[in-house]
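The form predicted alone is given below as one chain in structure tokens.
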Amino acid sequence: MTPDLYVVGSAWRTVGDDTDLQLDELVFECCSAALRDAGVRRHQIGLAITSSLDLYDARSISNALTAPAAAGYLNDELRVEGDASAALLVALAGLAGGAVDFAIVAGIHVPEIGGLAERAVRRLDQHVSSYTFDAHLDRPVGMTSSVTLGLHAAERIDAGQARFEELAAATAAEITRGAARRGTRPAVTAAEVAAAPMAVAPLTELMLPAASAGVGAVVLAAGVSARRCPRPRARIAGWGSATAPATANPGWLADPGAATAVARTRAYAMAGLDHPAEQVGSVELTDLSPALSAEIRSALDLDGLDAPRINRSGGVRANYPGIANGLLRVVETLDNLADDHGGVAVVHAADDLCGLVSSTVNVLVLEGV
């Protein structure tokens, strides 16, 4: 029997150099907004989970600062050092097990680097990424998450499975679409994408995710407690999770959609989706490179989905707040469901600490209410 679980409130804030708030103040502001959206008071929250990483926050045990601001004061709370979608699954487990009626999940990616321009944030992200690879096997050859994306794109172009011009056109369309929503990049043309500085061949800087800073929060609730909220946003009909192979297994390059397929199978079975291309109204992908997009869609069994229903928000090339990305994808999906006045939507989120290597993939199925 599928647990009766809901998203009852959400909030998102993209953080730029113009903010004068400290990290805990940003988290408090965002979580307070999510609680107001849900119509829930802080004392009703039984479980608070943050998704963050000390290396980004430039603090030892940074959740000691952020957890109280995320409704974790005198409460059950924990921190997940991974994509915020993983933190959301942990919260769902607490709700499904009957431990609590309300939970809040906060995703935090506000690097303490003195400036939050895209290149500066990406530079830190890649520096942290290099530390996640094995120091003896991978790090001497310069492995980072972006390098794995470049290796994949180069292999697909060499094999004739992708063309640079097509990748540039797809990227420009996503960035331009996202500029009208929460995108951090202005609208661009395919020519501008192709002419952008090369990041890791054959991918230009604009083909990589739009590295940004942000804080997001969602309030989750179970059963009757959720239905008593003034404006439940969506029912969580199904979820699944899987992890990609490590470096020694060539599967991460040969079939980077394999983990997505496993997570999708679990999520769709729980949600009762048997004809997803017909049943799903929209999907938000974490396709970290445009060369991955088709493979991720296929792994989600959404090859037949019309282009306007894929990454309406512009996806990760419009806005990619690192470890908080999973929550942004959920927030964007809630907007998609509102625009569609209901229906079914899919969220695909993946951490990129190692890029395509050892990446944990989470798939959620949301139903409008």
Partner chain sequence: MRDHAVIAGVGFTEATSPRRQELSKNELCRLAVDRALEHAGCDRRDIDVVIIGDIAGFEASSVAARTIAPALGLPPYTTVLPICTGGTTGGHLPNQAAALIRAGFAQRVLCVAPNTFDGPVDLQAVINTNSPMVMEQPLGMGAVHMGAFFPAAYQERYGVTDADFELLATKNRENADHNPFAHVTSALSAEHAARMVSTPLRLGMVCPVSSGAIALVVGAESVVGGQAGHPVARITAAQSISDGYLGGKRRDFSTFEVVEVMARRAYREAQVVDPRSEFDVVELFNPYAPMEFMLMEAFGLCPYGGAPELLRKGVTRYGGDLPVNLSGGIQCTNPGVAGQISPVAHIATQLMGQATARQVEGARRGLAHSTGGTFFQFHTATVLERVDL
Contents of the next structure:
Amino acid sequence: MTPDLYVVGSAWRTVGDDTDLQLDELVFECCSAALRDAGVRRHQIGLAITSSLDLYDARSISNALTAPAAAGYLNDELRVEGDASAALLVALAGLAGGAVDFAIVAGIHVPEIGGLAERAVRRLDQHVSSYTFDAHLDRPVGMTSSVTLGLHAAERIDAGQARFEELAAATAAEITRGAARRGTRPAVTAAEVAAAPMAVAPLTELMLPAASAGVGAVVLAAGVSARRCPRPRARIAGWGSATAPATANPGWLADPGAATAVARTRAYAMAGLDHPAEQVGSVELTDLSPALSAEIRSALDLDGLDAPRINRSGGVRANYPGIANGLLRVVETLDNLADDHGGVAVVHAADDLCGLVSSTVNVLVLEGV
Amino acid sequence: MRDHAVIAGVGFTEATSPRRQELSKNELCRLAVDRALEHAGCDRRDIDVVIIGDIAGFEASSVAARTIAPALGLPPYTTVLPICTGGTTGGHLPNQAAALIRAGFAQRVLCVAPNTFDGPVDLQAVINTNSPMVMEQPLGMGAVHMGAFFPAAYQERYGVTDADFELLATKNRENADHNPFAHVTSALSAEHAARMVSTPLRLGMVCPVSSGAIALVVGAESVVGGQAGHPVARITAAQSISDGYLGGKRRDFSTFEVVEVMARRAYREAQVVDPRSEFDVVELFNPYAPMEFMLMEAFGLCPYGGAPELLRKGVTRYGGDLPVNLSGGIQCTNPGVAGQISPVAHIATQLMGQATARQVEGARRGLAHSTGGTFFQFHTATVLERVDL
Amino acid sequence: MSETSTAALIHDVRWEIDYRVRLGRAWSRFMRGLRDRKLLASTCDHCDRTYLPPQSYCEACYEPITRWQECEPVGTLRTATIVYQGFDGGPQAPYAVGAIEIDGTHSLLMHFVGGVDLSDVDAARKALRGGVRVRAVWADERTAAITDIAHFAVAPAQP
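Moving from the form predicted alone to the form predicted in complex with the partner chain:
What follows is the entire complex, opening with the chain shown before.
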């Protein structure tokens, strides 16, 4: 039997250079907004799960600073070093297992580097990514998250499976769409995307995810506790998780959608989605380069989905808050469900600590309430 | 399918100093995993999720789970869950495995606790960065100094003597003599042990830096219970607690205040009414020996200030009716995340009747604890019970 | 092949990242106060807990904090440890670190404790027992950092 679990509140804050708040103050602001949205008080929360990394937060055991701000004070608390969607699944386990009735999940990506311009954030994220790769085989030869995306895109273009002009056009459309929502980049044309500085050939800077700083929080609840909340946002009808192969395994390059397909199979089976392209109203993808989009869509069995239903928020090329991305995709999906007055939506989230290599993919199926 | 979570397999590697360790981190973790799988009678192809702990900044690679997981020979696409909560990382691994199994998200979870401390050239310098930056780190507060605050206050409040602490440290080293996976034993020279580090802590009361890995197979009772060929250890309570950030939030350093709160929750969950009589064996996280007294009290195993008397009466020694840290504890062996999971691992083997150290005959229920973070901000508790299948 | 050893190789691995850490609302105001020889605390609007170091939210009742007050830099030592073996980059040992409850607050401030001869361990430990009254001694050069207080002196010093 699928456990009866809900998102009952959420908050998102994209963080810019104008903030005067310390990291924990930002987390408090966002988590208290999510609790207000949920109509839930801190003392009802039994479990606080955070997604963050010391190397972004510039502090050893940085969740020591942020846990009390994330409603973790005197609570069961845990920090996951992966995309915030993994933290969300851990919280769901606590609810499904009956340990708690309410849980909060916080995703934190506010690099402590003095300035939060896109290039500065990406530079740190890539720096940390290089430290995440194996110290003896991969790091010395320059492997980073972006390099895996460049390798993949180059291979697809060389094989005739992708065209640079199409990637530029798709990227421009997404960035422009996102500019009207939570996007951090202004609207652009395909020509501007193509003419942007080359980042990891063949991908230009604008084809890479729009690196940003942000904090997100969602409040989750089980069963009646959730349904008694003033504004339950969505029922979490299905979820699945899988981790992609490591560097030496050719699978990450040959079939980067494979882990997505494994996660999707579990999530759809749980949610009873048998004709997803007809049943799904919107999908938010973590397709880290435009050359990946089609492969991820196929892996989600959503080839037939109408274009306007895909990445309505603009996706990761409109706003990509690193390790907190999974929560932003959930928050955007909650908006999609509200716009659609309900229905079924899919969230695809994957961490990019090592880009396509050994990335953990989570697929969620949300139903409007 | 939702079910009780049981520890079915435990894999230790022999502890040594990082300098003498000949295996790489990946090799050591693989060895611990192989032993845990064999002990559980479990095929690695059946693992659903692997949870791997690390402590950022202590290792050559950030999020060490990324580089360790591929070395474990697990099936393609096995979900990898990296956890880091500082000094409680290891304690969280079995607790989180239990959460996934109780929720029905997984049936067989592998917990991998690596040898965290093998990397840094100057480990102490790295550990010292754990004290709160900006506010408390500039005040000369490293790990051992944070650790000294508590026994200093405890001594003052309850009139506990340095000799009581030394007796405790000696008891643990004698226990470690019987644990083949221990690092420091009673071979430690008395002169070395007596050197003052930070009052009232002397070197013999402070843990060594060890190298070693531990892995656990945690599974759904109805799935893995019958395969192990030995009794398994059901996780009947899995709790953690998080205090405020700065050391100054502790208020009263003469006790681990928040452990009392966590213990109440753990006992409620496991239906423990009288902890003093209901536990057969206890392992408490004691990188600084005096913590054992303070934790016994916060866990309600004796009145506040009463722990030294239990030691003097022999109650907490081997053969007593509440043996504490028969493994020798963290005071004798501390390989980082592997050290943090070790209380659970040792209790599990006691309940299986296959103790790593001296066996408590007929042990049915045990308590395991870990702690860490700045000024012991975080704690975990795990209650385990023997299940015969 | 000139290398025939099968012993494990060792690679040197180094991390190097430069950070610039934002202290935020509460700590920025606190640190600037120290520079001006003022010890500032904040009090929760909701539950009246007073925090020193101050904070802009209360983790206990989970409400924002907006009330500030200046405290007399006097308090009670709750516990102390004397460090005889320090660490690289830390202060020169021996030195004493104390947990100090500033009068009128509900938290502890960590700081150096001075004015005690640390060469005799037993005598020093007796002098630094819990309950001893202490007063801040300001540093001559102040830079909006926690060390703008040089230490807390056991024998009340003139402010």
